[in-house]
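In the block that follows, a single chain appears as structure tokens, in the form predicted alone.
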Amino acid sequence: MDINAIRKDCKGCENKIFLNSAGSSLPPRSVVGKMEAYLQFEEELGGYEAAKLKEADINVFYEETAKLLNCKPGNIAFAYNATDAYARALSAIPLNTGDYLLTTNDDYISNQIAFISLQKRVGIKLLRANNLENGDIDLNHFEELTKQYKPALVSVTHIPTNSGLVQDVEAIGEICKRYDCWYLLDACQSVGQMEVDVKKIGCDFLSATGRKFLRGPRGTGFLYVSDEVLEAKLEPLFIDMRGADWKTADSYQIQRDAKRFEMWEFSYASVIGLAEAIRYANQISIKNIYDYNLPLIKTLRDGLAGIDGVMVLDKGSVKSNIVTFHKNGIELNEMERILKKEKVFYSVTKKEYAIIDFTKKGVDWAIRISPHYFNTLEEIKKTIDIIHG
């Protein structure tokens, strides 16, 4: 990797330091240039037009998403961000009164309240599996669930959004496939800083964004759909004349591969821009940008940890690019002034984005700093050294 020459791609590095990718990350100048250049070919042409000559060009987002995760352009549909991605696919699920839903007590807060809403209008009874005390979950217990109440659906979060704990996802596929669950994982903050292999994980369906770790534009999202669910004919609750044929007046046909959990409508020009930033994390490989990453995050958890009153809160045998802390003594409000008066860039994370976690930890909000292979080593010190004060 060419350290240099990825901040001059980024210009976004410029007279701050940026560590939120964790929320919203800077895209590669590449990213923007192609949609620049698409939304003249429309400016000329119109929408319509520009999507038929331009189709080899969007057609890359299907390539390179499925070399990042190890599958078939098939397997891939596009989608406005992880959240739509995980609501077709949660939507796709035979789920019946009295079914069961598997999770954690990590997943994404959108998820849990989609899980809640399920109880609510279908009436399945949702389980939580346990946690061990160093923040893993209890696979133990995870299989003892899955075996007791066969549930219909499993369904993990690979991070969690608030904080830097990294699931055993390829634990819990093989207890799915023992037990014949099908299995949903959200991976929107693990595409792009780790290796996804969706061979290796098991799942049936992956939900990712674009914005995040794959530094692609806001606006875009992808869904990854085994064979298995293509074969087993799963398919949207609501699928549109992308999705599906229509045969006859009460009847239609739903696609064949993945695109059957598209809809018909949307920017090719975003499609356009996730495709470069998928194909410019593909060709500096992501076994690059996890080794780089690695150093920046030791530092980083192992400096604010040396630092008198901040509580690093992730836990975890396997942790990530995202580190969260609360420091005791200041407000929240004064910790954000430090920050920005420095020009460093973060999220917050609150309880109620996190209601079973951060109750357990005791704390009603968490700076979340989230470093990626374009910052550098002193970027982190210098920040180590903002928060300490």
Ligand SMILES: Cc1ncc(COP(=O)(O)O)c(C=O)c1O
The other form holds:
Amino acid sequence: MDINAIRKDCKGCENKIFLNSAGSSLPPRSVVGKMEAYLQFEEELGGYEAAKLKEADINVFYEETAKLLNCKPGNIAFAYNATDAYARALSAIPLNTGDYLLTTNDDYISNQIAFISLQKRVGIKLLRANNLENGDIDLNHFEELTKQYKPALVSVTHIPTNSGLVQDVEAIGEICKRYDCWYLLDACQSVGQMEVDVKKIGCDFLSATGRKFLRGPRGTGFLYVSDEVLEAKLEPLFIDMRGADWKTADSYQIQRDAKRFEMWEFSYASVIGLAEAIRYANQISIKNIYDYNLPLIKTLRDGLAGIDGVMVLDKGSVKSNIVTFHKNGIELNEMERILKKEKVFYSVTKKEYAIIDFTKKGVDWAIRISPHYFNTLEEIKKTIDIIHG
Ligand SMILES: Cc1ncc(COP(=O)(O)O)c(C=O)c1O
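Condition change, the form predicted alone to the form predicted in complex with this ligand:
Entire complex below, previous chain first.
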């Protein structure tokens, strides 16, 4: 991996220490360039003609995303963000009153809110598997719940927004297969930073966003839909004229591939931007990105853990590029003032984003730092010194 070339491609990494890829990362120059060029076509031709002319470029999105996830282009649907992709998948599961939905304590806030909403509206029953002492999911408990309650849906967040934990999604995939449950995976924080192979994981749906570790534009995401889901003819609740053909006054026919989960109208400039971001990551290779990031993350976690008063909050036997910490004896405002003064870009996670996890950890806030492969070890060391004070 040529870090100098990568930093040259990344205008935003000059003159600051950008450590917020879990929030919204810095796109490579080529992403912005492709989007600008596409918008110029729209300026000249109008949106419909531009899309026709650039169909091959738009299809790159499906091809590169399929390469990233180890599936076929026909398994991929474009979405406006991860939550949008997730909601479309969730709406396709035939949930009835009294059905069980099994999840974890570490699933994403908006997913948890959607489950509670389904509880209120449909009367589903929500189950959450326990964690082990070290933060990992308790797979025995997960399997017991699956066996006993035969959930209509298992939904798991690969990497939570609020901690460095990586959940064992392959082991959960095996349990789902054994007990024949639909499996929806939120891979919003994992795509782009580590291998995410839908065949190995065995999920039926996978939702993700463009702007985080994939370094795509805002307002983009995607949904992976397995062949089993397509063959079972599951469809989103609010399917539109892209997802289905209107055949008679009272009937429609769904698309055979994952386009069944798309809406007719998109920002094609954004699709092209996301296609380029994924192409860029595939070309460097996720393995190279992951290997480059490992020492950065280890140095950061070890360095922070060595500072008086700092609690590194990340749990689990496998950890990700998301590093969260709390510093005792300092107000959040003051911590933020210090980081901002030194041009360190980060984000804050509040207790209300992670009620279950932060209640257990006994903190109201955490600073979240999320390096990526355009960062350097020098930047990480400097950040540790700044936080040390
Ligand atoms: C784990 C996880 N899932 C889902 C989302 C939602 O993504 P989006 O804002 O693209 O809908 C986030 C955003 O932070 C996230 O961290």
